[in-house]
Amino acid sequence: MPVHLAINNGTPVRTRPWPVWPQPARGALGALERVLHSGRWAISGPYRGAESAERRFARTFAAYNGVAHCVPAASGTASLMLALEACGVGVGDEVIAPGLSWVASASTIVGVNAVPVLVDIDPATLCLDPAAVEAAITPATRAIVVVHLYSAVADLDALRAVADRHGLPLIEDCAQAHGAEHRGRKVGSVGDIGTFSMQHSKVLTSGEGGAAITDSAALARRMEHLRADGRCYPAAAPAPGHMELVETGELMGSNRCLSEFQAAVLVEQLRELDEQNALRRRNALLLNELLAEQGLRPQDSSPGTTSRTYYVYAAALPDDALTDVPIAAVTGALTAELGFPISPAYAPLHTNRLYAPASRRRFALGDEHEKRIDPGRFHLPVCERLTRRLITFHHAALLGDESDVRDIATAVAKVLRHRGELRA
């Protein structure tokens, strides 16, 4: 039998290079040089008579998202932990989170000594199912964390209503959704707090970094203290050479601060975010059409979505195709055709080997607590079923032109056409 698939030494669909990510903004190099010679590389360094890059980014990012406050942090994980603790979440409290997400969605909850309650997802959006959230609420529930996963905006109308009905804070994890909008409002501004990651792969990046946004002055002040060892900015700038952070004694914190280099880069990267998002969105819409013609189902977004951000493109295989082939074999074949990583979806958190609280003694707070944080106690049939059929890839592949999009569709068609080679 002739070999057709590249994974079996056939000719690949594509050998040209793909767009590389990250792509530095036009002003990034100059911004880094200014920090390098500023005499201040961190907010914990002495004030030099000029606004810090961190404060400039916080002000700019808050305005971009239409909120009053932004607290930058060292990572998306740090931002989510700040949000949880600012909302009063602590030992033994239950926090509802989606069963399909990056591991940090659960590990951050465990990290504040709380209990993740993993619930199932909406099969169209892959985001938190509001009905499953409502069914999971108990007297121990202290917060709801919703993740805008891959390229979807979760059903914020329903989730905000559930949170309000039960008097619970709603935290939006927007690590994968910088610039997305729900009914004309930026994601992160609908919940009580919105958290973001600026890690290397994100659509807004400084290598590592994060931020939390809110309209609440009280929550913002708590998060400022939590991220800077219990210190916060003063009402007025100090004299040059003095520390700008004030020791208030209000709340003990930890060091989870963003560096001046990262903040300076983010100010410049933010200038180009909307243009890049528009390009990804345009290419994704074409790919949606091409893949739908082949029977695939691209990830949907909630009815309230007014603008999508494509961090990861996701689509489900046709119901009648490759049902007897492991999804890793399918994505491996597509990767060989394209020379670009095509991956399965995240493993559901209750089966994800990265989420293993029992592997760290710091979470051994007693037999009962260990039982409550055991991910094996959850049954999430929608997560399990869908992740066996999903293919995903990073947004860098959507930063090219129409020919790149058509190469992806051609590779999918080729693998479907020669599926027998994968079974063999």
Ligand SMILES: Cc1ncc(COP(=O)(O)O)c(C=O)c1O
Given for the second form:
Amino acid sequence: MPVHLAINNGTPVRTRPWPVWPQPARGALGALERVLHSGRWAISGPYRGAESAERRFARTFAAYNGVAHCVPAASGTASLMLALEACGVGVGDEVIAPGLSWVASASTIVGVNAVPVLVDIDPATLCLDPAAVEAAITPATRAIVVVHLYSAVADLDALRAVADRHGLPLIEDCAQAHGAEHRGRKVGSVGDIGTFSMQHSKVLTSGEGGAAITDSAALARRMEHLRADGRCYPAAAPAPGHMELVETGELMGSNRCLSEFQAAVLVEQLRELDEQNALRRRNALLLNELLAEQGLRPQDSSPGTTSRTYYVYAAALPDDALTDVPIAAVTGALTAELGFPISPAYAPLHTNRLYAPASRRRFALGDEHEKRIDPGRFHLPVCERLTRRLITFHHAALLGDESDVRDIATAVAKVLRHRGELRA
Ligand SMILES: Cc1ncc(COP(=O)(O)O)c(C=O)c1O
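Now that the form predicted on its own has been shown, please provide the structure of the form predicted together with the named molecule.
Shown next: the complete complex, the earlier chain at its head.
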């Protein structure tokens, strides 16, 4: 029998290389050199008579998002934990989070000794289902964390309304959505706090990094203390050579600061974010059309979305494509055709091997707590059904041109046509 699929040693659709991510911004090298010679590599070092790169990034990123404050931090994980603690979340509190997300959505909640309550997703956007959120609220609920997943903006109209109705803070996890907009406002500015990751894979990156944004001066001040061992910036800079951060003793923190190198890189990367987001969006729109013609269902965004950010491209395969082959066989075959990783969706958090709170003694706060944080207690049928059908890939593949997009669509058509070869 003739073999067609590359995974069975057939000829691949493509062997040309793909765009590489991260791409250094034009000014990144110069900015790094300036920090190297500045005499200050961290905000916990002495003031040198000039604004720190960290302050410059905080100012620029707050302005970019249309909010009053930005507190940079070491990672997205750190930013989420700052946000949760600043909102008063602590031991035994319940926090609602989506069942489909990166593991940090649950691990940060157990990380502040609270209880993640995982709820189901909207099948079109793959983000939190507002009705499921409302149904999960109890007297112990202390906050709602929404994730703008892959390329979607979650239904912020409905989620903001649910949060307000119940007097709960809404935290927007924008780790995957820098620059996306809801009714003309940047994501992260609709919730009480918006958090970001600048880890290597993200559309705005400094290798590792994070930030939390807010309009509330009180929340920003709490987050500043939490991320710098209980210290914060003073109203006026000190004399050069003296420490800039002031030891207030207001709130104990721990060190989760961004370094000056990372902050300097972020200022430069941010200048190119909108242009790169627009290119990814253009290519994604064409791919949406080409895949819809083949019966796939590309991920949607909520009705209030005015601009999407493609961190990951996701589409659901048609029902009949997977009757006798598992999703991992299809994504493996696509990867072989394209020479670029095509993956299934994240495993839902209640079945995800990375989310295993019982593996750490730190969370062994008693039998009752351990039962409450047991991921196995959740039943999330939409997450389970959809993750068996989704193919996803990283945004780097959307940074090329139309021929790249056509290669992806060709590979999908080829694998679906010859999927019989995957059965063996
Ligand atoms: C939705 C989401 N939240 C939080 C994080 C955590 O960010 P970091 O890896 O910078 O800690 C990530 C990272 O992938 C993420 O995708």
